[in-house]
Each structure stands twice: as structure tokens, then as C-alpha cells.
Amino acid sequence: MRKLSIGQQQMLMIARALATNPKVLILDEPTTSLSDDDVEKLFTVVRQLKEKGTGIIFVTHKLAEIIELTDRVTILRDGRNISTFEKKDYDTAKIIHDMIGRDLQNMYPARNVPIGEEVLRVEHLTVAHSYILNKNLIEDVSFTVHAGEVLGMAGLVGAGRSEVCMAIYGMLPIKSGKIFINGKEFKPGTTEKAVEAGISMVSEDRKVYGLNFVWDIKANIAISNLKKISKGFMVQNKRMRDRVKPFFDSLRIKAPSMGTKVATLSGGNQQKVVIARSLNTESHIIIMDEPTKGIDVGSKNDIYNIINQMAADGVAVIMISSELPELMGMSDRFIVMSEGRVAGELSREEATEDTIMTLAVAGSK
């Protein structure tokens, strides 16, 4: 099981639930990490179950799924029942308002940042498969990222987007190829070396790679830059509090205090802690792999504003997302992956959902 991708594991969990032939089926964020094709297959199954009389509770933060699939929506916020709408009364603005408790004027905030010099260049990167002999996870991948730029990495689940970034960050061994940071060759090997070189990564799976659930918010953020909070070999608690508080405040992490255990936070606030930890490294290259995975629309908007601020500060951002509208709303340029290779590169002006998906499926036929 551990050798399957996150998307494949998700499909298997759904299959296990369906195998019980349930009278009531609860699907909690079932489309997280699924490709558009897999989502459509799931929706087909859900509609078939509905026709057979199965009652379905479908938990999701994605408005499009609410509109398309459900007959009635109940909105919860902070543990309270806020409102309920029948399908004939669906109104996107009302639903968003009740979800986040405020009006949302622009889902994808505008960004007008001049693109700077090249910061990262990847040349002919190849990574061998971890357990299949003579097979590569990614092959001959090349691209560049510039200061103040958000590079969107598009593709189907399993196309190799995460693997490229994990190799750059030192989480996967590189078989061949070169990486350059500010024109100088960088040879990754460990995540520590990547951080020292100015690279930080927000992983797709915050529960496995992003957080220590035994620790509080303060420790989870501070751990990425111990030099700033230590004197000699000892961590200074006051320095830690002073270092973490600006991130806690500016990212609007909703918790009683910085001493709150991250295990008690909502998914959106956990994700903000992961992002704060990356920002704490003061990196000039930040990889964001599914940064809004499984979080509500209000927290998504907060994270989009954080990405825009990073770009304004001259950070080079690589963003992976399975949600095409999100990727198109936030990226300056696009690399489309298919079956471990770069299928194409598109400017913001060239990119449409059709052009991206055409490239994404080209290698999977």
C-alpha cells in the first residue's frame, strides 16, 4: 500500500467503502488528490448509488462539487450549523459567505509583480523508480523558475509533478541531470542541503511530511530555523516566541495561542503552520505541492494572498495543484507533465483548461 500514490490510496479507500454495499455512505473529502477522470468516475458511482436508494453524505470544500452533485447542502463553521440550502436555492456567494463568515470579493487575488532573474534551472532531470527495475519515475525534465514568478506544474495524478520537486528537495535520489541555483550547480542529496541552498517545500501530505502532531504550533514553525532562536546549543524560549509570532499573526492562524497543539487545529490552520515553517527558513525558492489540499475556501484565499506576497518579495514559487482553476488563477507560467516527462510549456496567455488537459493526457493514451 505504501508504494501507491496518494491518489491511488484515495481510490482504494473509496473502493473499500463501496464494497460493504452501504445503506448510508459518508464520503469525507473523497476527491482530494484525484484526477479529473477519477473524480468523474466517482461521481458516476455516487449517482448510481443514489438511484438505488443509498443515502450519501458528501463532505467537501469544493463549491463546484456542491453545485454539481448534491441535492441539499448544510454549512458548518466552527462546530456550528450555520445554514441549509435546497438545490433550487443554491447561491455561490451565499454559500461562500456562510462557509467563511465574510464576503469574498476575489477568489484569486490579482498580482502585478515584475518577473526577475532566473533563480532555479533544472536540466534533463531523471529519477529512477524506487522499486521497479529499469523504470524511471521522471525522465529528461527541464525547466526554469525566476524571482517573483509563480510556476504552475500541471498534469494528471501520477504524472511525476511531486517526484520532480521531491528530487530537487533531496527527498528522492537523482539518477542523472543537473540543477542550478543562481547560476551555480547544486547537487541535492538531503533536505538539509536543500534548505541550506535556499529551497523550502510545502509537501502534499502534511500529516506525513509536514507536521509533528505531538508538538505545538510554536515548535512546528520554529524548527525550520534553529539558528534564529538558539544561543550556543540551547533554544531560547523568548527568541522562539518572538520569531514565531509574526508568522502566527500574519497568516491568521486560528488558535487560542502559539502553544496550541497542531493536532487540534483544522486542516486549513494546519496548512498555514506548514507554510509558516517554510517561510521561517527565509528561502528564495519555495515549492508548494497541493498547498490548498483539503481546506476551506476562506483559508484557500488566505494562502493565495500569502503566495502573492512571497512573489512580491522576490521568491521563486513552484506550485503544484490538481485544481486547474486554482493553478490558472495563480500561475504566471505553466509546465505540463505527462507520464514523467514535460509535455509542454505554456505562458499565462496561452493557457486554457483545454490546452493544459490536451498536453496532460497526450502521453497517457
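Residue numbers count along the first chain shown, from 1. Basically, rigid core = biggest C-alpha set you can superpose within 1.5 Å across the two forms. Everything numeric here is computed off the predicted structure, so don't read it as measured data. What changes on going to the form predicted together with the partner chain:
With the core held fixed, Ala17 shows a CA shift of 2 Å or greater between these two forms. The Cα shift for Met166 between these two forms, taken after rigid core superposition, is smaller than 2 angstroms. After superposition on the rigid core, displacement of the C-alpha of Ala197 between these two forms stays below 2 Å.
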The other form holds:
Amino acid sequence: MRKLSIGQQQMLMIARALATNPKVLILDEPTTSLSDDDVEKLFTVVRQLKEKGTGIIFVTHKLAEIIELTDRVTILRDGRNISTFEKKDYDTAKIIHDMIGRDLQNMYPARNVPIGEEVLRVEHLTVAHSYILNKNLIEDVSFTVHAGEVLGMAGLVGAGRSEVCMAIYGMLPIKSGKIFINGKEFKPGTTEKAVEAGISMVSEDRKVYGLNFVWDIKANIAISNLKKISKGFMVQNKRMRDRVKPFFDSLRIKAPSMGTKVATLSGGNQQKVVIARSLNTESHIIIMDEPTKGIDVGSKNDIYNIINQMAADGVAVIMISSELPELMGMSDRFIVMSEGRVAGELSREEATEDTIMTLAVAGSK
Amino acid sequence: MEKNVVNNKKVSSGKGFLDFLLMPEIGVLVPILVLCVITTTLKPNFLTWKYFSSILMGCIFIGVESIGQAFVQISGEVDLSVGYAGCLSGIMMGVACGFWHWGLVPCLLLSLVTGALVGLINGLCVCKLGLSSWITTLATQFICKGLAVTISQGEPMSITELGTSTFNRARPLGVSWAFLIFLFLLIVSDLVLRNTKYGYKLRAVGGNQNAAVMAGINADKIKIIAFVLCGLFAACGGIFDVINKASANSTFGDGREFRTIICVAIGGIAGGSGSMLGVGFGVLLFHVLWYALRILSVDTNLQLVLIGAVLVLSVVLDIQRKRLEARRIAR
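Same protein, the form predicted together with the partner chain this time rather than the form predicted alone?
Full assembly next; the chain just shown is listed first.
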């Protein structure tokens, strides 16, 4: 069983559901852990079932899947039935409007921020593989990020994008190479050191690296900067509330209060809490690793606006994303990684899906 | 919309009392009261101050070591070496007094340093070498036990030179000085855990270590400090033993590690959550039960069975309480 890929396991679960010969099959976000190939296979199976007369409820937050697969769509928001469309009436804008409850002017809001001084410079960064001898996870990676700039890191999954950032953040040991922050050399070691030097990171894995699920929203945000809310050794509750309130409001975290346990929040709102925690460090370099993974369209748009606000405040942002349209919509400049190396750097004008994917696949050869 | 408002009202009116009942500390208080009532009906002299104060004063040895255990367990680890780390610290005190003729303060300091050193070794092995805390502290438990017997050559060492008998006999506020010191340590620890920067970081690491690291917390440092604190509290336990019996002996502290684990579990401590007040009540429940079984002259072996049963029961109650709390939040 363990030898099966996640995609195969998903298929097995569907097969198990089919074994009971159901009249109605409910699939709840079945594609979140599947590769594109497996999604295609799943769709084929779903279409075959449809032919045989099985009713299928397909729960998803991906617009493309609704349009490609379904015959009728019902949109639920905040526990209410908002609207229902027949296939002939499908209209992307209308569906998005009903999903998030407001008009989405444009998915990737424009940003007009002057790009400032160089904030972070990475030179010849090399990270050894953790258990394969004489193999490097990251080899000779160099790049710079400027104040107010969003640097997009493109590449296939496993190209080493997260690893570069984790090494800078002090979570992976560095074999060789230098890192400069504001022109001064920075030697990574622990995340504590990184935060003190002005770096913060939002991880791609919200479940594992995200939040302390025992705690409420307030404490989860406040924990990254206790200095600002304490006197001597003691943390002051009133100052904690005052400190967290602006983040809670400006990030539009949807919860009854700041005292709500984060375990009860939706994925999008949990992600906003994680981002608020990073903002709370007052870092001038923020690394966002897949910041919109697995969250709804409305929250995605909110997060794009937050990133723009960061850039406007002069923060240097590094954004990793596997969704090319998102990365292209948000970044000022791109580096494309392939097999642990920088395969190329592209300006906003040069970057198209073609040029990025060519570099990502072909590598530096 | 109107329905919603009515619902909210309903929840908030019952909130105060239910919140009170759902406090982890209160959950432990109920079985303590039940036990006292049952035992007093069977043996009326159980609930006299004379007997009850002896329970309180008997609490301190396991009690103070439970505080240390709680610090480590909140960080998500466990310390099996508390009993013998305390024992070794006591032996060092005996050596310093009996052979080297040191004064009281240097004796106490040596004892505390010994405990802290054991904690530091535990912490370094767990955090820097990546060993499991079960294995590490089991090993240091054996090392401490071996050292304690070797150093003392298995003989009790007298510390009468330190003149602790007046300290032992004094009864300020009806209890011993040692108990007041324990109470003070418990209250300070509760404040540290609840309100200080270190307390927040410790609970963050215990709640989700990876998230804490992402937030810029040096989890290794926090955990090593917890182990050192545990060693210090173990040493306090050792010192209490030595002063109380006016001698140091390598048999002190035997099996205490598991008793502290029981007290901490009853007190509702789990990775990232719980309070020292809860631990205090856990210690009290454990000792009330123990003394009650003794005064009711229950067979020693049956005592163990009952203590085990109470442990399971209290943990089950704690899980039920958390479920109830979660359901209220979800509502």
C-alpha cells in the first residue's frame, strides 16, 4: 500500500468507493494531491461513471475543473447556497464573483513601486545533499533581490527552489557560498539569527510548518516578535492585543475574534495568520514559498494584495510558485531553477510560459 | 439572522460556569474532593489539619521534581533521569558537607550545579545529537544511579554539621519551610510558563516545533534550557530529601521519575499546553490518594493497582474535557 504514489492511492480510494456500486459518488477535492496526468485519468473515470448513470458530486475550488468536467455548478459560501448555473450559462467572471462575494477587478492587482537598493545578495550558494555523498542539492546559486521588488522563483517541483530559501533561512546547512544583507555578510545558522537579520519565511507546508494549532490567532501571530510586546521577561497581554489587531484587521482574517483557535479556520485564513506572523517580525526580506497553495480564489487575491503592500513598504520579496500565471502576474523579475542550479534569469518582458518552461525543463545545458 | 442572535445569547449565559468547569485545574480538583469525602467517611481523622498538613509536607519531594518534569514535557520531551539526578545531587551535597566540610551555601550550590549539569547533558544529547529523550534520559538515569552508589559507597552520609534540624522542626503557617519553598517555586514556575517570553516560546515549541522554528525560535536552545531547569528542580528534590532526613543516601529518589510522569499527566500537561497550577493539583491528587490508601490500610500491591487505575481515569477525563472544549469552540 505504501509503495503506491499519492495519485495511485487516491485512485484506490475511488475504486473502494465504487466497489459498493453507488448511485451517487461524492468526490471532495479529489485532485489536490494529484499530478496533471493523474487528474486526466481521474476525469476519464468520472466521465465513464457518468455514462453509466452514476450521479457525481464533485467538490472543488479550482475553476478550470468546474468548467471542464461538470454539467451544473452550485456555489456555496460561508455555509450558504449562493447560486446555481447550468453548463450553458457558465461564465468565469460570474462564478468567481459568487465564490468570493465581490467583483474581482483583476486577479493580479497592478503594482507601481519603484525598485530600490539591493537588499539581499546570494553568491555561489552550494548545499550538500543530506544523505547522498558527493551530491549537491543546490549548486552554485547566485542572485540578488532589491527593496520593493518581487523576485519570482520558477522551476519544476524538486528543482531546489525551497531548499535555496531554507538554506538562507538557516534550516539547511550551507556547504559553501556567501550571503550579503544590505552589503554586510550574513552567516546563516538558526532561524532565530535569520529573523534578527531581517529575513522571514512562509513555508509551503502549512500543516507541518504553519501554525501551533493548540493556540488562538493572537498568540500565533505574536510569537514571532515577543520583544515588541514584553517588558523585561514578562509578556504583556494588552500590548499583545494592540500589536496583533492591525494585522488581524488589515489582512482581513475571517474569524469571530483574535481569540479564535487557528484549528477552526479555513486554509486561506490559516495562511493569512502565517503571513501575519511573518509581517510581525518587521523583516525587510520575506520569502513566500507557494503562498497560495490549496486556498480559495478570494483569499488568493487577498494574498496578492498583501504581497503588493509588502513591496510598497520596501520589503524585498522572494516568491516561489508552481502556478506560472500567478508567478508571472506577481513578479518583477524571475530566476528559473533546474536540478539545483540557476538555469537562467528573465526580466518581466522576457518571461513567457514558454521561456520559463524551456529553462526549467532543459536546465543549464 | 434572528435565530443566530438567540443562539449566541444562550451560549454566553452558560459560558462562565462551563468555562470554570472546563479549566484543566478544576478537572483535577474534583477527584481530590471526592477522595477526601470517601476517605473521611471511612476514617474520620483523615481530614484533620495534622494529617492533611503531613500530606502537604510529603508532597514536596515528588512535587518539586514534577515541576521540572512538566517543563520538559511541555516542550514535547520526557525526562526519566529526574529521580536519580536528584539523588546524585543529594550525594554531592553529602560529600561536600561530610568530607570537605563546606558551608551550607556552597553545599547547596554544588548540588544545584550537579543537577543542572545532568540536565545540560540530557539537553545536548537530545537536541544536538538528535537522540530520543526516552533513551538519553534512561541512560543518564543509570549513570546517575551508578555514580551515586560509587561516590557514597552505598553508605548513608550524615549532614548534621549543617544544622538543619531547626529548619525541619519549624512550622511557619502550620507547614514546613520546605513546603513554603516548594509552593513559591510552583507559583514562580506557573508565572514563567504563563507569562514570560520563555514560557511562550516553550509552549510554542511543544505545540508545533516546526512552526516555532519558522517563526524564528531557536527550538534547540529552548529545549536545552527546559532540560537544565528540570535538572535544577531534580536537585531541589534531592536537597529536600537530604535536609529532611539529615543524611544523603543513594537509595533516595528511587522510582520517582515515573511518579513525576504520573503527576504531570494527571495535571493535564501535554506538548505545548497545561499549567504548573495543574501540576500542583496533580501532585496533590497523587499524594492524597497515596495517603488515603495508607490510612485505609489497603494492601501495598493493591495500592499500585489503584494508583494505575486513577492515572488512566484522570487521563480519560482530560481527553473528554478537551473534546467538550473543542465542541464548544466549533459551535
